[in-house]
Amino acid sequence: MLVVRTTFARALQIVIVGLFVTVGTNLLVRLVPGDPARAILGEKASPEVVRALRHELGLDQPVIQQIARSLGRLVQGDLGTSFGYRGQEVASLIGPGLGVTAGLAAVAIALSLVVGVPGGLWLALVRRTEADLIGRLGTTVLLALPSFMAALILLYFVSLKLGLAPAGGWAGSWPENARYVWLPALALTTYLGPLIARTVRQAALDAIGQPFVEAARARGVPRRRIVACHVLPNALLPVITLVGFNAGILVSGAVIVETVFAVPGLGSRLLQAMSTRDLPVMQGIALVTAVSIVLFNLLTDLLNIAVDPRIRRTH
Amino acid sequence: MSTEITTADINVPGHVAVRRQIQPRRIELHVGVGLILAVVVACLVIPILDRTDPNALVALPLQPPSAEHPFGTDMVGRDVFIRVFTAGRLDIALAALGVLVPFISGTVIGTVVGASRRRLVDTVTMRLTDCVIAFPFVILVLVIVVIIGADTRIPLLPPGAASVLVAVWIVNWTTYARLARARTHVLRQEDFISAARLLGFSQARIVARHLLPSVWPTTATYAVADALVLVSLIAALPFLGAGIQPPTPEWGSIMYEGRGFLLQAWWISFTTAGVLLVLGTGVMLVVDALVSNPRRPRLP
């Protein structure tokens, strides 16, 4: 029942996201003072191009009719036609990029878990020592570091100075991509990893203070077993929600890091679309990423329901 | 599974669902404020003391840091030191403007919605904010930037700034509204609000005089962290072909231009990054201190 309700809520959110993009852009386009097509294309564009965009945006029609038309197309899975690449479907343009960005994000999440969970647990176990202080300070500095700056620093030291990774590019197929993906993923890890470490540390500290840990200690359960069986599961729980919550920030970071490492994902598409002011492509990217994030959130919701019996009990 | 946000899980970097038991962190607050002030004062004072035009070609290109040019020179021979601290004025001013408007509008909207007893108002606002939060911030901002167009200008601000600011204003009120609403829902249960209701005060008066004074400290804490998010966003935009247009000095565009010269001249990108990182660490320390010791609203 809870699973059905959660899935339904997320499905509804996807519908609202679609409505929001369509209605929002159509209204915003009309709110811009002057000729919006001219504003989008800039002063240098030729009159024919501006007229074509006016038609594409439906400015030659009443706004309600235009919204209905865009919604109708969206329902059929048609994201529209690219403006820069004449005639090309937006969906076919951003499809491959989505796969690349999703792959990068997945590797970044995996790396962050590998670094953050043991790191946070260790910080909790050595609490109130110098190591804890340094660890906390380290996470603070790393969280203040925007991912594109982390990307520049890694590009310089790891790739250009030490030559441990290619300075950019993409193999195109999966096992081979590993050589290219790890450095951009590491740049994203500088944000998500410390975040996970902090959360795990706090949750572990909370768990250590609980009576069941004391009871286990009193029963003579070995320390290693207490950490692995009593503290760790409780420390891992908030991480699921945390990763779900940060999916949007991760994608934001990923598109920028991609442009630093010339990874042909959504970021590179976005950069191209920006240079030609290709609104349909950008709208498509916004929609596709938002829907992916909602689906990812659904996954974390379901995972939470599966692993945390308390959620099932309260509903 | 609810979509409620409480102050405990504000989407502040490093503070999702983090609650500290440790007592106030005075040192963190002081060091943090010190670092922020150091960068802000440097940005204000250095361009006054050294009146070199940030766009003037003062020396040979790609000169390493020296006594005369502490951050070296860039690929055309401009002084990076002057450029970085001139850029800081713009970046910090934009971030402040970008935070202030959503902070005010979002806090007011959230409090009004939270205090309202009409379920429809609440549902519609919350679904709308849900939806905005589902988008990657950078991508949503870019779409709005394209629609508004680069030619729109705000007086006193350089080209490219207006569209970014407006986009941020459109997007960012949502988080503040959610936080304010959650806080209002907690406050609604308090006796002093019931008392105000019983006294027959109007809804507007209750919101303005009784709820808002207790709501804004919560959203203000988030605003501090949000300022850092905005500085990072503005600096990231040149990497996606948007943002402040060169040659206006701006942290992001300096780093973006320097990116192609990392091996020959690391100082172009990395001195800029260093200054941004000092500011960022200061902000994070202040946020740490504020979140671990949130200002308790005074109850009458």
Second form
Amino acid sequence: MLVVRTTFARALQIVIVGLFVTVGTNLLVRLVPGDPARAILGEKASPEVVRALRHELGLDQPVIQQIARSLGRLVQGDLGTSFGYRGQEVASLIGPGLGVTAGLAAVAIALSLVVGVPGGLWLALVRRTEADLIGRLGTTVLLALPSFMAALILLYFVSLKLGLAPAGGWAGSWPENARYVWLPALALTTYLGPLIARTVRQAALDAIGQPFVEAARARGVPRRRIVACHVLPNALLPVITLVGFNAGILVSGAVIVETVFAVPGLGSRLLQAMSTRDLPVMQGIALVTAVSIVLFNLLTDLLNIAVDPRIRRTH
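With the form predicted together with the partner chain done, generate the form predicted on its own in the same format.
Coming up is the bare chain, nothing alongside it.
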């Protein structure tokens, strides 16, 4: 019953998010100076040709009518047709880029877990030492560093100076993509990895102070077994929530990092759409990103219900 209620609540959120993103994108784009028809045709196009294209795209209709038309298509699962690529569906345009961005975000999450979980556990075990102080200072610095700045630093030193990774591009198939994806994923890891490490450290410290850990020590249980069987499982529970609620944000961050490394994901498609004021494509990317955040939150809730019996008991 709890799973059904949670799923229904998240489904309702998706509907609300779709409404706000559609209305908000339409209104915000119109606040920016410029005409999509003029951006598509160029400055040398005659006024008659521009007016004809505006009529073809429906831009000469009232804003309310345009928003209503977009909402009507959205209810039918249609993201619309691109302004810049006339006749081509938005879904077919952003679909390949979405796969690239999702792959980049997935690799970044895996790297963050590989780095953050052992790092946070180690910091908890060496608490109140110089290593703990340096580690906490390092995570604070990385959390304050924007992902795009980390991407520029890694691009300069790792790619251009050391030549350890390509400066950009994409192979188009796996596993060939691995040599292109790891450096952008590492740039995203500079945000999520330290966040996981700090969370695991605090959760591990809380677990170490629990009576069941003290009882295990009194029975003479080896320290390694205490850490593996008692401390680590309790430290991992908050990581599920942390990763789930930040996965959608990571997708948004990936859109920016992709532009630094010339990865053909949603970022490059969004920049191209913004330059031509391609409203349907911008709206589609914003909607996909927002819905992905809600879906990740739903997955997080379901995982927490499955692995944490305390949640089931309280409901």
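Only the largest set of C-alpha atoms that superpose within 1.5 Å between the two forms is called the rigid core. Worth saying up front: this structure is predicted, and the values here are computed from it rather than measured. Residue numbers count along the first chain shown, from 1.
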{"item": "Post core alignment: L53 C-alpha displaced by 2 Å or more between the two forms", "value": "yes"}
